[in-house]
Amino acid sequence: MIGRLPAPLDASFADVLRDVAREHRLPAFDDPKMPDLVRAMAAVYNDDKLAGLRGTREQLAARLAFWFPRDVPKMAGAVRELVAMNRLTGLKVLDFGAGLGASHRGLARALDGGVLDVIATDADREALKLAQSIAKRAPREGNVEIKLRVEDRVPRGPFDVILIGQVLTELDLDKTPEQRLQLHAERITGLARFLAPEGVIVIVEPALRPRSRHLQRLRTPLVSAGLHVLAPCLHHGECPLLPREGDWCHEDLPVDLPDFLVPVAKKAGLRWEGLTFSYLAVAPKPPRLVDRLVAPKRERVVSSLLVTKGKREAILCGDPLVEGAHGARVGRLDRARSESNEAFDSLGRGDVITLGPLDEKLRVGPDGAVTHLELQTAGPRA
């Protein structure tokens, strides 16, 4: 993994969790009738057309409760390999459809130290309203300070991040697929102007698979308009996962609940092991992730470790105008386990490597090589 695997909120944070809903009268994470409250959220926000989403104080109840504590690492996870090769080169944020502040509170954990000075802007005030009493109670992520204000408009910037957390899957849901795709590429090349020179987009959403496709297909519009993808994919090119339907790129990270929450979660049926989200990091100007990476063929794993009797399996993605197995399922037979390819065992989803040479079937052999890459400290720009 290249980057800082991102921590869940310290369980101090119970405490500006309970205090932010007793100030705005709603129920905290320990009330008797959260879990079902949260187990009403959680179907809304599975179904596609997310039709229960009604902005009731219940809903916003929950989400302050759950899903703000559950989204921070989301966003820190997505930003890790920037921040690794030295990406984020300032601190002005806009963080757009900020909701109650999940996406800041994630970059700001991200970081070493700083001053985070934030600009959210979403329709909900209500959220609005939690996201800056969460910030007055919590200014600070360990050595970074956090400085927020909310505007009604998006400001002219210049921003060094634009951060958009959970937006894309609630917008134009009225709209067509091909139309959504259209509307939501114009949006995000429309906030790229308000970027400063050296400036990112990141862009966070639910690992549900048509969500994460969406994603997945953003990438060609918004490359033809300019931009250039900065991670998780090492390519320009077309995505080779989208023509199987059943294949969708999204992480899925060892990162579990914090405890006050873990009982809300078993209550309301829901998962508290794990980190699952899909991102997708854009900027007009390089270095790119693949920049920085030390291997002339260098492939993302995109799909958990398959084991199987006698192999093991792995989906691999990579740049399809480069020849290499991309999109495709590279094995390793037991049997050909070896000290110099022994790193195949220990492959996870979003793991940076190089590997081969591999045979007809898509096989590394004793005598092939698997390895983690790193990055490099400068790279050219492409």
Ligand SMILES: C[S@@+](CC[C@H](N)C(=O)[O-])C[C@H]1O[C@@H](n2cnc3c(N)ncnc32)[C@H](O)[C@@H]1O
Contents of the next structure:
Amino acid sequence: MIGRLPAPLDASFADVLRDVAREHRLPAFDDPKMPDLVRAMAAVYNDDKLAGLRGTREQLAARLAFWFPRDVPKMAGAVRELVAMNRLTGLKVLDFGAGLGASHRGLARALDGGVLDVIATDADREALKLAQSIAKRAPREGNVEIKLRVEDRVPRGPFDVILIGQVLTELDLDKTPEQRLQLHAERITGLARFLAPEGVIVIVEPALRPRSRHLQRLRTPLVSAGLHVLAPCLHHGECPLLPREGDWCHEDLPVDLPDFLVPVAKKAGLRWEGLTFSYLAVAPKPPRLVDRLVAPKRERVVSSLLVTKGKREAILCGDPLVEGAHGARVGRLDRARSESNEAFDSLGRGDVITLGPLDEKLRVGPDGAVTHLELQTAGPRA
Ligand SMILES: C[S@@+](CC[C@H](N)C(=O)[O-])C[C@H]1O[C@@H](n2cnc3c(N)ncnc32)[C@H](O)[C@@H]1O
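Can you swap the form predicted on its own for the form predicted together with this ligand?
Complete assembly follows, chain above in first position.
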């Protein structure tokens, strides 16, 4: 993995969440009603049209108790490669559709230090009030200080980082998929005008198939508008998974819920192990992640490891311009296992590797190599 695996919120955050709930007269995560509220909210979020999303007090309470602490590590995971690349050059942040602030707190958790100067906007003022209470009670994440200001409208910037965390999923739901694509591309390119010259936009979406595929379809109009895809893609072209309806690209990190939330998840019938989301980082200027990987062929694993009798396979997404295995299912027979290709044994979704040579069945032989790539320390690839 490139960059640091995000950590779940610390146990001490339970007190912050309880205090904020009390301040706003909301039931907290340990209220006996909470599993039912969380179950009801999960049904709303899992509906493609979000038909039941009403911004009620019960829904706000469920967001504070469960979704905020669950979602903080998502943005931390989405920016981990950019942080490792030193691609985040300043800390003036716009958190668009900030809600309770999970995205900017996730960014803070991914950084080593500094002052995160955040402007948060959201259509839901009640959610922003909770974000302010959270920031007041927990103004630091490790060595990072969070200074939060709430605004009704998006100021003109310039911003070093614009976060759009699980917001597209709620926008323009009355429109057709094509209309949404166009509107969201316009919205993102519009926000890009408020970026500092080296600034970046990081978008996170739920890992559900239609929502992740929407994000992957957005790449093309964003690239046409002059933005560079920094991560996760290692190529500039069309997403190779889109022609196959059943495929979608998403992360699945081994990050569990904090212990204090596990009982709520269990009672509400939700998972507490693993963290799934999709992400896309774009910017007006390179370097992209791929520019900092030194290897003739660079591939990202976009499936889990597919283990069947006698072989292991994974779907890879690479650079079609250098004969990468762009969207292909690549394998290695167990009997072809060797010291040079043993890294195939434990490939996982999101890994960035180089491998080859591949035979006509797209398999690595005993003489082939599989290697996890690391970042070149400075400058773009020659
Ligand atoms: C699922 S929440 C995500 C909150 C937060 N960004 C995160 O990462 O967890 C989506 C947020 O988008 C906000 N939102 C929806 N439509 C919006 C709009 N047109 N403009 C600004 N915010 C909007 C909602 O009010 C909600 O707080």
